[in-house]
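First, one chain by itself in structure tokens, the form predicted on its own.
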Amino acid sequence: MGKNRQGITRRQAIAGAGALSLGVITLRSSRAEAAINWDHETDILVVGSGVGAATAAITAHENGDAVLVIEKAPITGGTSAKSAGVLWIPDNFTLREKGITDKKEDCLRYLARYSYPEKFNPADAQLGLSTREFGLLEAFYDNASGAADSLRGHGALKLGEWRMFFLDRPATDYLDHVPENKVPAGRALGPLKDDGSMGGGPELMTQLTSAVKERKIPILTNHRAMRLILNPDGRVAGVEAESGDAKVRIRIRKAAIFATGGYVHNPEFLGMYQPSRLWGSCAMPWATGDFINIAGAAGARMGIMSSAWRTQIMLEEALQSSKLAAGVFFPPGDSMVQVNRHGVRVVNENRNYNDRTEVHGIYDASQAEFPNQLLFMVYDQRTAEGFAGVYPIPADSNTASQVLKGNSLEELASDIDRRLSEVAKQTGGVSLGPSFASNLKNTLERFNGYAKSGIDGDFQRGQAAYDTEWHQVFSPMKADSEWPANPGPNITMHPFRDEGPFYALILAAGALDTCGGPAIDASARVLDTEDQPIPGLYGAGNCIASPSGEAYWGAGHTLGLSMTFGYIAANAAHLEPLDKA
């Protein structure tokens, strides 16, 4: 018997004439795929309904394809519903309406710098970066502005420039202090209502969701793509789904293109690729990661499988489920610290979420463990106060059960340790280490220092735009609070009160989703093993291995990233040769 690329043996399909083995078909003979018993056929198969998925619909219909789409879920939209509809886009067209140049130099060095830190090297043609790597950067660049140009064209979606709600000012990119990032602001886009006021991530998939409908594009919910059917010469033929109890197989005549969710929801694959453990997610239920099979069975290279889009999230709500309705994206408050469980301030609190985040999984090789595993938001009464019913901080500190407290540090310690004794059978028995409350005691001294100074001369916080602009739209001082607003050089950092109460939430590392998978190439397509396209398969969002790396460039990041490659994969795929058989 034959073997697939990954050198498994193959089991006879398909009424003998081919082969199935996890996730793929592999026809003989071309009279093996006019032996099926096709359910649709299409020019292009779009998997998924995000908003990479529906770009690449409503792209390769406008490019003349007939197009199918279908979706694993009841409903449409995926995650991208879900979100805040944002979509970073450089060189957009508001920018160019300003006279704002967003110059393609420019911008790749600020992508390279922040993607690869490790590599960037502004002397190098390359920026340092492998010829993959600098493609796919080169490739977002090129067609960002073009992709959301031609749905705004096609009357598909509005877009107008995202602002920041209370300074009315355009988003501050994520790294926005570095020297490389010369378009620090303005390249973050969201949709437009009817009205012309801003929506979020419902608005961006009702209007293309629209948009796919209207071009009577078909879209198959409740239909699961399990497996790829490939011809003899191992180009994608089909694709074999799953709806209730029925197989449904679907003929390509050009090429099938996956725009699905990573695999956050995916306990297994979470074991194997996440270094260190995220507790849960708000991505939606059914990102489990099937394309990492599907393709791996027809030959797919992996690319980095340990990325995700990180967010800060609260550990009592991942204990009751991993299923979250959202994350702590920026946490609220002034007089706010994060510590690890040895009491001490572990990262700029006002980073960006992702980023972040990133600080949990730090190792101690000294030690042998992951001492920040969890972090402890430690507050006082002002921020309790003032800065109530901003999430993760509750209407009311004292009532709410998540919240920890202590009249005295000591106090607070010790309720910290009660709390985490009886989740340590869920967590892995993470406990304060024995100066957990001395070594708090200093951590507040030494914050209260530079509070007052003005100077974070730990971690920086609030020396950059990002960390004071976001500060102000997503931790808002209660407009009736009693507590003086802050006077302070740094409106980020407040002294702590030196009596009690002092408060705590425990906080975990989760993620919007992951973004590791296959690898792909500057025109979206899924690579091999020898780096080769496999023939008719593409990818675009968060199924694949992300063509930013771990970086997070600014608001709409993953969704401008999702749209623009769903743009490409379908342009490309127009090119396909028709397969007529």
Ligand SMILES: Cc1cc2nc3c(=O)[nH]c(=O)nc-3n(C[C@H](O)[C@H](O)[C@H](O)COP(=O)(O)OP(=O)(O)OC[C@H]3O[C@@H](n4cnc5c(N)ncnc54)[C@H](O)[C@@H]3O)c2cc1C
Contents of the next structure:
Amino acid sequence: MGKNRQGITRRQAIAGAGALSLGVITLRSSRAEAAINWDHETDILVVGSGVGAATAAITAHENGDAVLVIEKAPITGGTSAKSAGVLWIPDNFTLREKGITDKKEDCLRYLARYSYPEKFNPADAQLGLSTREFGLLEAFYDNASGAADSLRGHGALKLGEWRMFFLDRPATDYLDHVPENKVPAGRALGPLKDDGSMGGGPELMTQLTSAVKERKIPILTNHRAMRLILNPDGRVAGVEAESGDAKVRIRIRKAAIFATGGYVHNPEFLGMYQPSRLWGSCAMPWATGDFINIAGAAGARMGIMSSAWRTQIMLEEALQSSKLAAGVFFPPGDSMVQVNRHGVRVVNENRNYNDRTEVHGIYDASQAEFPNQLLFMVYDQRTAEGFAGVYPIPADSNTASQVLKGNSLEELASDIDRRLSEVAKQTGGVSLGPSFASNLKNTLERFNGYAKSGIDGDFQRGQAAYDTEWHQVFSPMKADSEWPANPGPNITMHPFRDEGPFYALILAAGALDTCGGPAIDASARVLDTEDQPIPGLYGAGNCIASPSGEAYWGAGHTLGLSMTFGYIAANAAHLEPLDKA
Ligand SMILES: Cc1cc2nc3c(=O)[nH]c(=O)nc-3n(C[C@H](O)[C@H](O)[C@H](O)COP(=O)(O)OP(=O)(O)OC[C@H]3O[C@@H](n4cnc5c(N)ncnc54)[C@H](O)[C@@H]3O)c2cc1C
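Go ahead and give the structure of the form predicted together with the named molecule, now that the form predicted on its own is out.
Below is the entire complex, every chain and molecule, led by the chain shown above.
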């Protein structure tokens, strides 16, 4: 690519770079490159040490490439090591062992239908998608099970079918009930411990990191990639990292693969790209979107910047710190609803976290406001006691300070109002509408009717297998509860009691991480503004514009994607011409 890569000398670029600026250094000549004192040299530099990065490093090594890993944190593993470790892999070996065929043609329909509902066209050869969008879905399907099998085959990761605890059955997808989903359960895998039991994110990353180390691939922690060093022709020649006060320059003979996570802990980017508010995230704190400026300075095109892997979070926790321990992946309870500031339900409370959280961003054009910015999870004594201790319901709703309460719905409304006034400066003044209490009364009456009939006429709660099965996984009733098990026709809904106390928790929009960034092609090559690959630059995981758009196909969606595109990137990078200069 001979296009403008800023055309500045290395000296100028370095001199102009502030301590925290991320970007690019363009070399004017091969002599300029020769003048650099390189600290390290490698075929493939992997930036980050989460699942995408570890997969890329192991794959590159197995391909015979020299690999170096740099990680900006003092520890390895990224958010991947904090996760539940579930990986969504279509046509995986456990399905095949059971004789279940997850056909490409069918699976692509599911992916396209969920990722691009606005343009999905089953009659079209590309299902209504652009060539790039369709190519990314195809690349995922074509490589996902290969990536998992390759890691298993090389002894880098032990995997097994991820089964839903309590139910002991394969994981049901997050949109199981559309006709395009022909294999609605069983695509989720998880890391197996030595004793054969299922592990989580720590196990996943312990195994992958050990595999990296066993291959003698150096991992330099406390090394933050800051800028690309580009040859005059625009090819990536190296990366400049910072380690403490030192600048570390790494010469790259083939390619740099970034898998550096999203920007969810970058307040400036959140302000720029998330039009409705994103209050906090359970991602590790290093998710600051460094790759956006690094690749942007090299001319990368950005995609779906306002997207995120969404989950509801507890407002009270987010007010303390936007760096959270956990999200409200599934709100527990059956005599429980979520209402907005007007006291009305706005969502199926049992939908998956990513889709459910989208409703926080709905804009009211008449009032010029986000009426769902905060939602109130209202529950009664049955749920308070029967589901006590199932996050976010505390062990004792009567004593926990984050729980708002009242013996009547009017009293509950006043307590919510009181708390909203106390935190008004931090929330931008969100308050309850004047009819909140009366609307809430009507909402509960209506919900009680739905609970008795088993049919949620507004949001179909409990109609899909996802709703009822994940309800049992995430929302188990206490075994020793004095409240009877739900005897109704729909276990996700139970009528509210007529009398109080009533309780509420305030929920806000959060995220596992963001998923917008530099756009890639089906080989995981980062694209420039003219859709041409930036030579030698690859990306995988949350640091790039997600190949799935905004959809979350099933449990393990983000780890499955990151692993797969880390694998694709390493295989494509292997074929890059070796820069011997
Ligand atoms: C509690 C929780 C549970 C979850 N459970 C699941 C699950 O079961 N399944 C699932 O699919 N998803 C899950 N997720 C989401 C999932 O963890 C992330 O989407 C996934 O780990 C992202 O992986 P990644 O490869 O993009 O990078 P990450 O794991 O985020 O790693 C990125 C790494 O890059 C490093 N880095 C950043 N910038 C630089 C730089 N400039 N230079 C060098 N290094 C840098 C970071 O320090 C970090 O170590 C969960 C998330 C949370 C918080």
